[in-house]
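Below you'll find only one chain, the form predicted alone, shown as structure tokens.
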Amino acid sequence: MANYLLIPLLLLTLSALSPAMAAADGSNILQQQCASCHNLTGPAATKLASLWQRKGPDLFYAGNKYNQTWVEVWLQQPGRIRPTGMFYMDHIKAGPKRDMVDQSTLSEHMKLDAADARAVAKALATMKANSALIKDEKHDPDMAPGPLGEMMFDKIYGCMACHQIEPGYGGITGPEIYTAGKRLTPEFMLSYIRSPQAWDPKIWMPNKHVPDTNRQKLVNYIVELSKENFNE
């Protein structure tokens, strides 16, 4: 009889226990399954050829750069961010008209279940490589970008040849934007459009030298266009 006492409490333990042992798995996942791709350690690309080769973005400071509820929800069920993948060169064609994605040399992005991807999330954000670079930054969610906004993204800083701001509409060779407000952190963009080479030094993403006032607005723009249902 005392046996069948204790199934029940060792059950309730294990059950207690679970959430601590699934975030502790978040690095082994990382290790097991991520590290073919993504570069969990640092430092980053300092050659073309190795930024060329690149599968998957850099993760060491992920901490930094992700919103983790964000990466949980997309580890569940991911979609491509970047319409030719990480390196743009190898995944075009000619088209009729200009280049073209050619989807046959895309991949899938693996699929975790719930408790894999909230172990993983958790162990991203400890990740936090380059803090030095986000630490002065400040973001102030009331500078309205207005019509300003999405102007000096097409138009004044031309932003929007590289990268997609509703689905179908801009660039292809950079990450859309129009979800970039819900996958990255304020700090992260402001710190970034200051100076990408900063983050990641041959990046191919110019250094626009943008004022302190229009990077407070061009994040702001890109918080507000993350609001909207494209997939209404």
Second form
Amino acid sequence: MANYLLIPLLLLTLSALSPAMAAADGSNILQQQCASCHNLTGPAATKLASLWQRKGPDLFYAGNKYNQTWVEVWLQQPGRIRPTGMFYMDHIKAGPKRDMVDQSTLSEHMKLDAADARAVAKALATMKANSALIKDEKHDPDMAPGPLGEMMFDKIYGCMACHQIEPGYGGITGPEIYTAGKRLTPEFMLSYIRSPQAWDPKIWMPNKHVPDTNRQKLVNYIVELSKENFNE
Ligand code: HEC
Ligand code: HEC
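Please give the other form, namely the form predicted together with ligand HEC, since only the form predicted alone has been shown so far.
Full complex below, order starting with the chain above.
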């Protein structure tokens, strides 16, 4: 190719890489700033060792898991979701009576400004791996859990051994459940409770073989919990 053709081409390439343009590009931010901790391409860990070494939750199926608006807001003001981080053994120390969370080993999540958070949330919403797992899940918001909701979560299925149903109340080796209704799509929750290992083959959440009606009620119970305001 003659030089007079190459030079404009080079200029075009350079301008495409300029920081001003990259700032609005969600996929670019994900690659540059997030890929060191988050799995953006899949597959999920297939060995315990790699699960335990994970530095952040898998995001390659983010578009099927999270509510986009929640992602956008959280990235600007990230709060803790997993009381003991990604792997509880790394963040628990012996206390006088029982084990305690070693707060000094947990770090704060990076923050994004509004424009970047919006662009990243939009890019994450397009990442739809595992669609086959949710395509047949139909959420029925009218299947009211009533008092049975908490009973199932606590006693019948023992979910509370790992999940908090309000700040400071419940187990700490899984994500807090009282905000899950805001964070997650109901279809994802239905599918994850059906089979946690279908999403994450080595995760320590057990498959409790919850029948369909009770899965709907558990999800509606979780959605109800998220409507309470725990910040007051
Ligand atoms: C140093 C490692 C690290 C980097 C870098 C990082 N994250 Fe995270 N991220 C984490 C950890 C750890 C959590 C879990 C926080 C918790 O549970 O309290 C998390 C949680 C999240 C969540 C909530 C998802 C969920 O299921 O809890 C989103 C969304 C997210 N990160 C997006 C991003 C984006 C976008 C970037 C880049 C701009 C990024 N993260 C950079 C470690 C990281
Ligand atoms: C032995 C501990 C344990 C038990 C018992 C358990 N879970 Fe979990 N649960 C986990 C872990 C670990 C995760 C995934 C953690 C992650 O993504 O970092 C999880 C994830 C979830 C999620 C997705 C949450 C999120 O924020 O991404 C839901 C919903 C959920 N569990 C509901 C339940 C229900 C309902 C039960 C009872 C039928 C239950 N869990 C029992 C440990 C447990």
